[in-house]
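Here you get one chain, nothing else, as structure tokens; it is the form predicted alone.
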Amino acid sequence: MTTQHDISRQWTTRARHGLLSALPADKLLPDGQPTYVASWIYVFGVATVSALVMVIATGCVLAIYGPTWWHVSSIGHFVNSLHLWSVEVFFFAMIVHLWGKFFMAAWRGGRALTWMTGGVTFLTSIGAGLTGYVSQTNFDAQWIATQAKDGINSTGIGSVFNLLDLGQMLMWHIVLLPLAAVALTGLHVLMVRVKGVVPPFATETEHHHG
């Protein structure tokens, strides 16, 4: 017979507590926000996750109909474009967005973990960036693949991340570089609920003098 202590040490029940106790419903889904959130700031980190999203539909549908659709159709060509531009908005504002958090000092309060996920988010997009360039099946990708390799191969990685095998990139771009970019996405967005939102310096200096 389960009693109630045994139930109390199982890990589905320490997760189910510790989650509960982490983000409980009020953080997870606000129906409120502090006056400092009407930021700027903050609309060029919706306007990331917007592009984002953008991002992964339009490479689904690129991806059901092969790396060289976009080539020989209009549609193709427009769906590609919209590829493009989904990611030029999703660099410009997460760089706007992650310069902005830096010169507000975002990992204040115990919030630097949520900074360093935003920012290996960066550096995760930027691979997905490149291997989305080396996959365009034209001369520019060729171009491209040839002047980067020398570079990646001096860092020792030219192994295991070859920037000439078109079916290697091709996977690390529709495959395990927008995973990587959406859990930590999905992880910042996370820890932002948990943590709060970053109050400005006059704002946290009147509450520690308060």
Given for the second form:
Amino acid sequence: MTTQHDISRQWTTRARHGLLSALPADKLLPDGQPTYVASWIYVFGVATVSALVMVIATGCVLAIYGPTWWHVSSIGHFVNSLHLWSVEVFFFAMIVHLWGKFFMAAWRGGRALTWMTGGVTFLTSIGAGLTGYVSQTNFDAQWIATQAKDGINSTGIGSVFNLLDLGQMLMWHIVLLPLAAVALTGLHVLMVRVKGVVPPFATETEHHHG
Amino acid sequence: MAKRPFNPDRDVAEWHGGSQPYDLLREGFVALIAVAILITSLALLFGSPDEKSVTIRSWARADATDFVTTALGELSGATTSAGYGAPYNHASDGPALGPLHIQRMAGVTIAVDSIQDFVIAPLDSLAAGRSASLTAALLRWHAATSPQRLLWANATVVGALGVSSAPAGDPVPELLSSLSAMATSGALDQSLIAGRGFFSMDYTKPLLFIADGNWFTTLADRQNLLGTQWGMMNETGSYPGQAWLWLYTFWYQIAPFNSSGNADVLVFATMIFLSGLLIFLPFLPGLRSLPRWSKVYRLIWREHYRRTGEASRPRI
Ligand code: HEM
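What I would like now is the form predicted in complex with the partner chain, since the data block earlier showed the form predicted alone; can you produce it?
What follows is the whole complex; the chain from before opens it.
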């Protein structure tokens, strides 16, 4: 016989309760924000997500036709240009976002994990960029692969991660690293929703009175 | 939990101020459209570079002397790949981080034998159409000891008029001229890639061979891609490339890295350390106070401080 007590201890039940209390719908999709959320700096987090969406969308179009299509098709070349500029805008927005969050000390109030997932996403993105550059199947790819291998080899990582192996690099670039980047970004944004946007530093007056 | 004293770089006072309507999804949608327009404009305006890849064939045709010199270098062990060490071979210890030869310790996992893989095996594979003189040269090479082979390679000279060698019976000039013929025909490209059967997506061998030559560097130099030109972050043409690698390439330009044989591992270790600082910044006393000290936050939240400044003044 299953008792009420047993049901409340089920994994599924506990997961539902935990999720609902950590992520109530009005936190996930709030209809308002604190008044201090009024600065151009908040644009860059959203811009980074948008650029990431563009990176993935244009990458998917390149994937439909395969890695060498863009050398022989003018449409393919344009899609490659879109992919490249999505990446440049993505990194630009992300780095401004990073510096913004730094100067806001946005890790305060239990938001350290938000900062850290952001940092890991940054490093993951650098890996995605590098593997992308060496998957271009052109001179640039040849040069970057042969140059970057020395740094990677010097750490011992090169013994399993071979920049000169196009098959391996392409897999990392289009499967593993995008999966990681998207999962990390999801976690990152989710954590911002859970914790709410960090309040400004208290001013002298607020501090003494509060 | 014990109550810790309030630390302004770690804790926040709960927000009791007001809130304002904010349409998150609409903002996200507008941002996506704006970013899409920006990206499309950049792509239309600037496009993207696509410099054709080098092949062994194009190399041997464009600079035959460099190709033959490089191939001879493989035989005498003078090239970068021949002396590289792990993960390709045991020729050297590779760069060290203090007492740690991490590169060597990781082992030879992608075995490349520059003499065998780049020169001898491709020539051996030329069965039909192989000339009698090449067959004889290969026989002599295979029968010889390593010191004898090295003597031959070192006696061989690449001159303006071709490859020559003083010692009678030195097979190296014949090997090199046959390899050149193979290279200019394009057969060597295929032979280096198809090392493991029909399918291959692994270009380790041809890339290492091409990178051993000067021709590759000459082409890169024309594109501003050399390390001394901050090359790692550059892209062919005048595109922004991997600008986010500026700090990584920066270290290569300055002492002690720019004069160290261990630069690769030292720079990487430095970057791993700095990345650690970045990720664990919220826990690092001193560093995590920089934003508060810098006061840049006053600029970021200018609106807020202007408003609350007015509101709180009467409270004093
Ligand atoms: C793929 C890369 C990234 C994406 C898509 C992204 C996206 C976002 C978004 C949408 C927000 C909420 C809105 C905002 O405050 O701007 C946010 C907040 C935040 N991000 Fe990122 N981010 C990324 C990388 C980073 C990096 C590299 C860091 C720092 C190392 C970082 C640190 C933070 C922090 C601390 C917050 C909380 C801000 C607050 O509470 O006010 N993020 N991020």
